[in-house]
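Presented below, as structure tokens, is a lone chain in the form predicted on its own.
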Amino acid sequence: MTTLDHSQTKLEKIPVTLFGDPKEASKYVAEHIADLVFKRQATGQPVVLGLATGATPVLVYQELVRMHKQDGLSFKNVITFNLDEYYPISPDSPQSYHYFMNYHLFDHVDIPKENINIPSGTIDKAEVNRYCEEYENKIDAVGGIDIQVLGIGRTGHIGFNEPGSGFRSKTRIVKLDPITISDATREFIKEEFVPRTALTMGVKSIFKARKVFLMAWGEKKAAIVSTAVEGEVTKEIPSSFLQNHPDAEIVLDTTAGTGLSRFKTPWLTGFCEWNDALRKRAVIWLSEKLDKPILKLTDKDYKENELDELIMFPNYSQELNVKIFNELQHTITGWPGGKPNVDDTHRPERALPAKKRVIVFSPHPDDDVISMGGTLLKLVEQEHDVHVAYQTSGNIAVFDDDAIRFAEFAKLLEGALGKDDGVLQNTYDQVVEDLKGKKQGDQNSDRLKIIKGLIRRAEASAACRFCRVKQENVHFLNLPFYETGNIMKKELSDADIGIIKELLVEVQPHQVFAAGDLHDPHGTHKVCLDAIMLALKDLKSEPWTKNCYLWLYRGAWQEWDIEKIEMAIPLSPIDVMRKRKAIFKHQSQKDTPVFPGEDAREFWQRAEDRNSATAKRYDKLGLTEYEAIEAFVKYTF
């Protein structure tokens, strides 16, 4: 847990507690809940909890279940009220919050069923207003909520209190914001399946809680967290109302806190302990704020923007500007595997060995070309021994219709070739039968998993052929954690890590490229990165690891901040077009992918826009203008 003096947090209007990772932070919240439950049990009193759903509180519920099973934590005196529920929706639907709460908590503890309260998604529409009033009255009747657990949505919503929700709002039916609907597609597969309305406790209902924990994990929540904590109180950011709650606490992991001024722009909060990385960030910030190239910044610019500490004597700005400009310039290289026969003192990659063994790890069967397709093409062209390793089958991200189409093609091929054994005809009929009874959210049958996985595999092979990666260097790892047939995945296991280790030992790479893009809506990227990190850690005693660099790429879901980039690979218009063609080989992901996330653009458009934006930022800072740039950060393992 991180604690700081008041000067560093002076812009924060709600107390913030930071932890190194979500697990540690979740344990902190779970322990607060458990402490109150134990205290009330001793006096025979109930505890009333307000509970949230979504990815954020899952680890809290896991810790509570562990404490129940191992530490004797009983829920017999616990009464719960959930914040919200989609409307209309059946309680046994895998996307319902009834299903979520049972799956993650209630089915694993001894809470009496009559003590569980979740808004009903099946109440008759004519009865909704009366039902909501009764839900509110029921909370009041048990003395109000003792601890309310919250997450925060991308719009700043708490519960389903979308932008525009007033402070006096109570439990009611609401229309969901288009952004919330878009975000929900990760559970509902298609946007048209997402309910347009929901039942939710209001802001005033939440304010009745005596203690509120608002939790957020990951870099993708950093911007909205900082707005809620440091911005003005406004109904356009409903979570900002918590600034006026008598006992609200924001609980974050480190990455979710990166948008706070104490981390992002600490010079605005008071005295800074300057280091090279912070100076670089400050100079880039000033350049972009004033829309002036770095080499044009003056002493006056620094002094008028609270960066006096960087200019300790006259005209020092010129020396500082040149230093930061050179650092940025040294990140740019057209040789991602290192340029042979040159002085590599200021280059991101080593000159030797001239021909390197490289593994490009791709969490899904298209992340490689989406995120670093231009770099992959250059590595192959520059004659490095490039391996591409697809960590998961990606089989849930294929539409059912594509599975039928390919099964039908196989059936027609069987007939066209004069094969009369009927095996493929049978397969086609079975696929059609599998899909007849399949409901939204149902797990794919084993047959469908195989067909969808083969579709992704064939597309990945086609992209590798286009990039001229040797066929024998293309590896389909099919990590077991992914193979559930639906969105919910298994925990990372020794089997997953062992598969990664086996490939690393076989290739003994000089370079490893891995996805550091952790905005992926289902968390697969993080699990895949964890598997690589753990494998490399286990292999650290191997001699070849001493000469192995790990480069992290982004692009499918987010991009690196300029100050963090350590290798920038410029792309020409021709490079961009070739990268696009490689991405187009993934036809099942073209037009509208199964899991588009919060971004309506196709993956190739996202990648090009992000690569173009990075190039424009370099250009505006005063560096060479390129069509696009793929960016990488080096990770020391």
Second form
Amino acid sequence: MTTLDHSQTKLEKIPVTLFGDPKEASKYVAEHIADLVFKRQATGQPVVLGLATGATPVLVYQELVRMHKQDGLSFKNVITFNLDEYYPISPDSPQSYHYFMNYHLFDHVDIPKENINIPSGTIDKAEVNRYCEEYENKIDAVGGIDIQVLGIGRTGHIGFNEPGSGFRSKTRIVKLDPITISDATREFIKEEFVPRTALTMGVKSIFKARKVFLMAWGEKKAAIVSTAVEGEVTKEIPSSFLQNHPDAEIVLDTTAGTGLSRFKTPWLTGFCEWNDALRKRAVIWLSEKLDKPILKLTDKDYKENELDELIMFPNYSQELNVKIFNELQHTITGWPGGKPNVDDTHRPERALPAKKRVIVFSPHPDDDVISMGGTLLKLVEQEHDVHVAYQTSGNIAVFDDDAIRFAEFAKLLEGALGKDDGVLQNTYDQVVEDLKGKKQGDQNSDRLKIIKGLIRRAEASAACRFCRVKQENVHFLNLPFYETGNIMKKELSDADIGIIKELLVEVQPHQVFAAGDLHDPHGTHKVCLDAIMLALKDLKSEPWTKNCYLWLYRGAWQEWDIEKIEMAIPLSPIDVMRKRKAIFKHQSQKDTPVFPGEDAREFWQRAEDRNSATAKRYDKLGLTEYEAIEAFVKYTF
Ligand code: F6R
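Given the form predicted on its own, state the structure of the form predicted in complex with ligand F6R.
Starting with the chain above, the whole complex follows.
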């Protein structure tokens, strides 16, 4: 937990408590809850909790369950009110908040069933208004909520109070915002399966809680958190109403806090401890703000934009402009594995050894080409010994109808080759049977998991063939944490880390490329990165690790902040086309992938848009104009 000088936080209108990671932060919130429960138990009084669902509070519930099992925390005196529920939805549906709460909390603690209140997703339409009023009255009748736990949606919603929800809003039926629907697609698999409406406690109902914790994890939340905390109070960002709450607290992990002015633009808070990294950020910020190349920035520009401190000495701004310009220029190289036979003092990669052993880790079977396809092609062309390691099978992201198509193909092939021993005919029949009555998103049978995994494996093989990666250098790791057959994954275990370690020891790479996505703390990319980090940590005593650089790339959704980029690989229009063709090999992910996320574009389009946006930013800062750029950050382990 970090405590700060007041001026650093002066733009923050709600107290913010920051932690290194979501686990620590969740423990903090869980301890607050437990303290109150223990205190009230001592006097025989109940505690009323307002609870949220979604990815954010999962670790809080995990910690409460742990405390119940190990520390004697009882929930006998606890009454709960959940914020919301999809409408209509059956409580048995795995996507329902009833199911979620039982799965993560209620099934594991001793709370009396009659103390649990979750808005009903099955109430008759004609009864909804009366039902909502009763829900509200019930909260008041038990004395109001003591502690309200909240997450925040990317629209700025709390509960399902979407933009436009007024301060006085009460428990009611609401229409979900398209962004929320698209975020929920993750659970419902297809957007059309997401209910369009929900029942939610209102802003007023939440506001009445005596203490409110709003939690957020991951970079994906950074922008909306800073708007809610530092922006105007407006019904367009319902969470901003908490600025007026007498005891609201924002609990963040470091990445969710990165949008706050104290980190992003500390010079605007009037308290800035300058260092090289901040100076670089400030110069880039100023150049982009004024839409002026770095080398054209003047003292006046610095002065008028609260950067006086950077121009204290004569000519300093000019020197600084040149310094930052050079630093950015030195990130650019067409030689991702290092350029042989040249001075490498200002190059991101070493010249030697000229032929490097490289492992490109890809969390799903297509992240390698989507995120660094251009670089991968160059590494192979420049004759490095390139290995690609697919960390997970990606088998949940294949549509059922693709599975049946391939099962049929196998059956037909068996017949066409005259090897009709019926095995594949039988498999096909069983797949048809498995799919009867199965809705997209229901648990896959083992057979379906295998077929879907193989579809993705063959696609990844095809992409590697296209990129001329040797087939013996293509590794399918099928990490066990992923193999649940549905969205909820297992915890990372020694088995996962062991598999990564084995490959690292076998290849002894000079370069490792890995997905450095931190925006989704529970997401597969982050877990896959953790597995690599833990493996490298364990192997630290091996001599080859001293000579191994770890380069992080970003997934399809996001780019590194420009000031963080340490290696920028420019792509020509031809490189971009070749990368596109490599991505096209992932046919099961084309058109509409199973998990499109919030973005309707196909992966190749997102990749191209992002790589060309990075090139444009470099160009506008005054550097050479390229068609596209793939960017990497070096991680010291
Ligand atoms: C859930 C709820 C929502 C979520 C929010 C963040 O009960 O009311 O407001 O808290 O959408 O969701 P996650 O935590 O999944 O990012």
